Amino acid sequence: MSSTFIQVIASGLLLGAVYALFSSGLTLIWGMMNVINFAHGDFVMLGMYVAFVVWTVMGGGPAAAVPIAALVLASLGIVCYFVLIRHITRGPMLAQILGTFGLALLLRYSAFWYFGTSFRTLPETLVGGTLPIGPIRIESSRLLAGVVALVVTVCLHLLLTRTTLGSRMLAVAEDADAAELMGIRPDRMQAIAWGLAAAATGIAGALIANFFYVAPSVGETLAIVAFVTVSLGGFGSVPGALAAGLLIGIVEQVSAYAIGAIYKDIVVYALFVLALWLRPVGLMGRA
C-alpha cells in the first residue's frame, strides 16, 4: 500500500471523526425525544463563527475557541429547548419539523444580518504546518480536529452509558412518564440533552473552522452530512454515528483521490442509499 493511499485513509478517518462528533448531537436528540433537529447544521455554523470571533476579538486559537464555543452553544441549546422545543413536542410531528426548520432559518439569517455574506477563514498560522507520522504527513489542523472530536465523542458515549446522569437521560428516553414516577424530571434531562448536543456542535464547529470556510450558508452542507451520518449509523446510537462518520470520511477521501473531488458526494450518497436498502435501521440502529 502506497504512502499516498495511507495518507488518504488517515485524512478520511480524521475528517470522519469530526463528522461523528457533530452528528452525535443529532442522534442524541432523536434518541431522547424523537425530534429531528433541522437546525443542527446551523448550530455547527454558529460554533464556527464563535471560533472566528474569538480569533478576531481575543486573538485566541483553538485552545480558547473550543471551550468558549461549547459553552456558548450549550447555553443556546438549553434556551432553544425551553423557549421552543418543549412546546412544539406537545404538538404533531409536523409542528416539530416546521418548528426546528424555522429555528434553522432564524439562526442562518441572523448570521447573514450580523456577519454578512462574505466567506471567511481563520489564518493558517493558528494551527499551521504538518506533522510527520511514519511515512505520511498530516495537517496539524486536521489532526487536532480529528483527535479532539474522537475523544469528545467517546466521552459523550461514556457519559450516557457509565454515569448516573446518563442513566437518567436514557430512562427518560425509554419512558418519560415512568421516569417521572421514579423522581426523574424529564424536562431537566431533555434540556441537558439539548445542551450536550449543542455543545458537541459548538466544539465541532470551532474545530472545523481551522480548515474550512466560514459562512452563514455552511450549515446547510453540514446538516446534510449529519443526517446521512445519523441515518447510516442508526438514529439514537452514538457508536453508530461514530462508525458511520469514520466510514463516510474514508469513502469521501478515497473517492476524491481515485475519481476526483467533484464526484465524491455521488459515491457517498450511492453507498448510503445501498446501505439503507440492505439495512433500513442503519448499522447500529434498532427496529
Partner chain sequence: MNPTGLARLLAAAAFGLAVTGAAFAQSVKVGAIYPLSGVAASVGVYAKAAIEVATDIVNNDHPELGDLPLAKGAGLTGLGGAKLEVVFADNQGTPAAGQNQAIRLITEEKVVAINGAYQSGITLTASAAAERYGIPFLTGDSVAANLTERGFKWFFRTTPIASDFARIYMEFLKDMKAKGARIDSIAIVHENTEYGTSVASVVTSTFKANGLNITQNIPYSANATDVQSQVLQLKDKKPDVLIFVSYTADAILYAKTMKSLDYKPPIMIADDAGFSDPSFVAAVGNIVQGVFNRSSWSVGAPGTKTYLVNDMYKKKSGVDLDDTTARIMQGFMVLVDAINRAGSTEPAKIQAALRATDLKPSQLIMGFKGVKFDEKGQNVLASALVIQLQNGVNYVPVWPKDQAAAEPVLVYKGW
Contents of the next structure:
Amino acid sequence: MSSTFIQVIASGLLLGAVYALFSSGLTLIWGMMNVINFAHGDFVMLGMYVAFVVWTVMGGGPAAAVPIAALVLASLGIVCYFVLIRHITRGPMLAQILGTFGLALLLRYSAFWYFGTSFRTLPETLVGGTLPIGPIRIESSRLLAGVVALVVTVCLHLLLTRTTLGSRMLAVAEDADAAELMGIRPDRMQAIAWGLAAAATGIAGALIANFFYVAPSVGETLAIVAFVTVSLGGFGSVPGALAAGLLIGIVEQVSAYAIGAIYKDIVVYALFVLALWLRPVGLMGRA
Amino acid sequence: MNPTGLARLLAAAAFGLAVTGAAFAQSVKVGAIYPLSGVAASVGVYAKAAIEVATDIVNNDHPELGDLPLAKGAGLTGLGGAKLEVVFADNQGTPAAGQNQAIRLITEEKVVAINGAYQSGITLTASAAAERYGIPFLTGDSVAANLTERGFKWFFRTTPIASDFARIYMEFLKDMKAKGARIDSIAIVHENTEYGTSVASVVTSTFKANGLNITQNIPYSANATDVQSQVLQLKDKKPDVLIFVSYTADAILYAKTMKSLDYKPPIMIADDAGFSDPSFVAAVGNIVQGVFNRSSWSVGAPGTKTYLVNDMYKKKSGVDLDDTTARIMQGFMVLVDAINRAGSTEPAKIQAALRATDLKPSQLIMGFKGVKFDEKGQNVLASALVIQLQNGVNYVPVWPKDQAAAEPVLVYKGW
Amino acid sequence: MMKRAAWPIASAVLLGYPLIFSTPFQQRLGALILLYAIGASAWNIVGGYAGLISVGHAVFFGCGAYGALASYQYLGLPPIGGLPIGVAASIGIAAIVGIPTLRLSGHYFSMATIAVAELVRLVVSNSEWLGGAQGLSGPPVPRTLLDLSFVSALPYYYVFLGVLAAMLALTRQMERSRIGYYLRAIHDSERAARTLGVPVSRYKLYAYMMSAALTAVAGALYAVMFGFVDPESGLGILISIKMLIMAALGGAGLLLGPLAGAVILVPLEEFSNSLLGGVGAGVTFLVYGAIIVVIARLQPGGLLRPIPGALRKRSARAKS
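And the form predicted in complex with the partner chain, for comparison with the form predicted alone?
What follows is the whole complex; the chain from before opens it.
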C-alpha cells in the first residue's frame, strides 16, 4: 500500500509538472496583457504536431523536436499578435474571447484538414522506457517533461524579474501609456511576450507528445486544465502556475486513486472554486 | 417470327422498361449522418469512406463479390438500374445538429431513407425527426438499448447490442475456465459516457445473473488526461480478468500507462470501439499483444468477398475495415437492399421491404447469422465473435470454435 | 425618425419571415435563430449590462432542459410543464454559486464560472437519476398537443418569437429602471458605483439570478423542441460559449445585440454545415472561425455597437 501511495504521489507530481509546463505560456500572456487566450490548447496541439512531423518526416527525436517546435510556435505567436491580438486587446474583454475562440477553431480545423482526424502517437523508442526508482516506476518521457517544466518556469521567472527586457515587459503590463512615455514600445514588448509564450507552449506540446496521443481535438481536453491551473496560481504568476500545477496533479491522482477516477475532476473543480472564494486573486496573484 | 426476332423484341422491351425505370428515378438519394467534425470525427470520416465503397459496389458491376446484394449489375436493379446517390451530413457531435441535418436531408434533399448517426444520443434525435416525417432510418452502429424501445415504426437497427456482447463474453470466459483459466475476480474499466456506462451495466448484470463475479468497477472520463491511478488500482487488486470499455484516446493512454507501470492482467478483454480503431492498433498494437476483443467482422482469406471489400476500402482510406466501420457499411447495404427490393422510392414501400428483410449469412459482409428485424426494428440475427490480437497488428477470430481461425492464446502477453 | 421606422419594420420582418421563407428547413432555421437569440439575450443581462463575463451559463440552460425532461420522465407532465422547476432550480443555483463567485473580479469570475459549469456537468454525468451519461429524452410520440411536438417548425417559431419579445420587453424595462442604471454603473466602475452608494453585491446577484432564470427558459424550449438532453448537449462548455459569442458578436449590453448575433451566426453555422459539412474535412469550422476572427478584429465592440453610440451622441446634442 505505502509503495503504491508513493507511486501515486510521484505520478501526481509529474502530471502536475506537465500541467505547469503547458500553462506557463498562458499565464505569461494573461499577466502581461490581460487576455484570456481560448486558443491556448490549440497552440499546445500544434506543438505536438510539430514533434510528430519532425519524427515522421525528418526522423528526429525530442532533441530536434523541442527547439523546432519552439521556433515554429514563436513565429506563429508573433504573427497572431500582429494580425489579430494587437487589435482585439484594444476592445472589450469579450472581443478577446471572441477573437481567440475564433482563432482556436481556425487552428484546430486547419490541423484537422491537413493532418486528418486519426489519433497518432510517437514511437516509444524516442524517449525510451521506464525508470524503476526504488519501489516506484517513472516514465522517462514524463520525467523529461517534468524537468523541462521546472527549467522553463525558472527561466521565465528569471527573465521577468532579473532582466531589463523583463522589467520593460512588466512596465508595459502595468501601464502601457506610461511605458511608452519612458521610451518603451508596448507593441514590441507585447509581441515578444506572445512569441515567448508561444515558444514555451510549443516546447510543452513537443514534450507531451512523447507520452500523449496527438489529435486535432486534443487542445480542447488540455485547455480547461490550463485555465484552472493558471487562475489558481494567479494570472501572470509563473511560480504560481507551477505551484498550482503540482497541487492539481497531486489532488487529481490521490482523489482518483482513493475515491475513483470519475470524481477526480469534481474534486479539482470544487477545490478550485473554494480556493478562489478564499483567495480571489489565486495562490500567488497580485491584487 | 424466328427465335432471333423474338429475342430482339424481348431485348427491346427490356430496354424500354429500363429506360422508363431510369426516367422515373435517375438517381435515388439516401442520407448519411455521421460525426464529420468534433472529437468523434475520426470514426465519421472512416464511416464516410465505408459508405462510399458500398455505393461503388451498388453502382458498378462487381461480379467477384458473389451473393452480396446489388454487387452484380450496375445501379439499383429493382429500380431500373437507377444510380444510388448518398448525401452526407455532419452531425458535429451534437444531438441538435443531428436532428437539423436529418430534417434538411428529408425536406431539402428529398432523401428516401437515412442511415446514421454513430453516437446513440444523436441517433435518438435524428431518428425522431425521421419518424415524424415517415422516412425509414437505419442505424448500423448505435447500441443504446432504448433506441428500439420507443415504439417507432420507421426505425431499424442491424448491429448487435450490449446484451449480445455481454452474453458472448460470459460464454467465452466460462469456456476458458473449463480449459483451466482462473476467472474468479473480474474488473471492468469503462469510460463514463453513454457507450461505456450502458455496456458496463449490461455486462455487470449479465455476469451476475450467470454467477460470474465483478469484483472491481472503475468508471473514468473518456477525455482524461491521465490514467495512472486507475492502473494502480488494478495493480493493487490483481483481477484475473480485466475488461475495458473505452474510446480511442483513452485506450491509447491505458495501453501506454500499463506498460510504463508494468501491469499485465492474466486475461484482458476490450470491448470494440477504441481497441478496434485502426489508429489505436497502428499506434500501440505492439504493446497490447494478446488482448481479446469482440467483432462481427473478419477480413477472411484472400479472394473471399470480405477480403475484396476490405481491399476496396483500404484503397480509399488507407486502413483496414474494423468492426465499427464494417457494421456501418453492413447497415448501409441492408438499407439499400431494402430500397432495391421495394422497387420504389416511396418511404412506406421501403419500410415494408425493411420489415420483410431476410438476408442469409452468405449475403453479408459481417459474421451475423443473418438480418431479420423484429417488430421493434432490432436485427434478431445479429451476433459477434471473439477475436484476439496475435503476432503483430492483426486481430484473428479465436472463438467460438467453428468460426475460429486460430486458438485463443491465454495469458496476456502485452509487449 | 429612422429609429421610429426601425421597430415596425423589424417586427414585420420577424412576423412574416416563416410565411415568406416557408420551406421546412427555412422555418426551422428561423426558429433556431430565435431560440439562440433567447439564450444569448438572457446571457446579455449579466454578461452585457453588468459586464460580468460568465462562461458557465450552460448550467442554467441545462437546468431548464433537464427540468423539462425530468418532469416528463418522473411526473409524466408535458415537458413544458417542467419549466417552473427548471427556472426555480436555476435561480437557486445562481444564488448558491453567485455568492462566492460574484465577488471575484474580471477573468477570475469567468474562470470560476467555467469550473462550476464543468463541476455540474460531471455531477450530472454521474447521476443515474438524471439519466447519467445517456441523458433524458422526451415523449417519443406526442401524447397531447401540450407535448408541443410538431413536425413543422412554424409553431416553434411563433412560440419562440413571443418568448423573445417578452424577454426583450422585460430587458428594456430593466434598462430604464434603477437596476439598469446600477448595472451600467457597476459595469463602468465597480469601485465608483460602490462609493456612490450602489449596493453592488446585491444588484450583481439580482442580475445574475434574473439572467439564470431566463437562460433556463431557453434550455426548456430547447428540450421541448429536440426532445433530448445529455450532459454534453445541455451542460457542455460549448453551450456557454455559444451564448457568449452570439451576444458579443452582435453587441453585448445592447438590447438587440444578441438577436443580431444570432441572425448572423445561426444561418452561417447551418448553411456552412449543410453545404460543406458533408465533405468531412472540417471546412465548416474553418469558415465559422474565420468569420468570428474577422468580426472580432474589425468590430471588437460587436456589430451593432457604433449605431447606438452615434444615436446617443446625436440625441445628447439635440437636448443641449
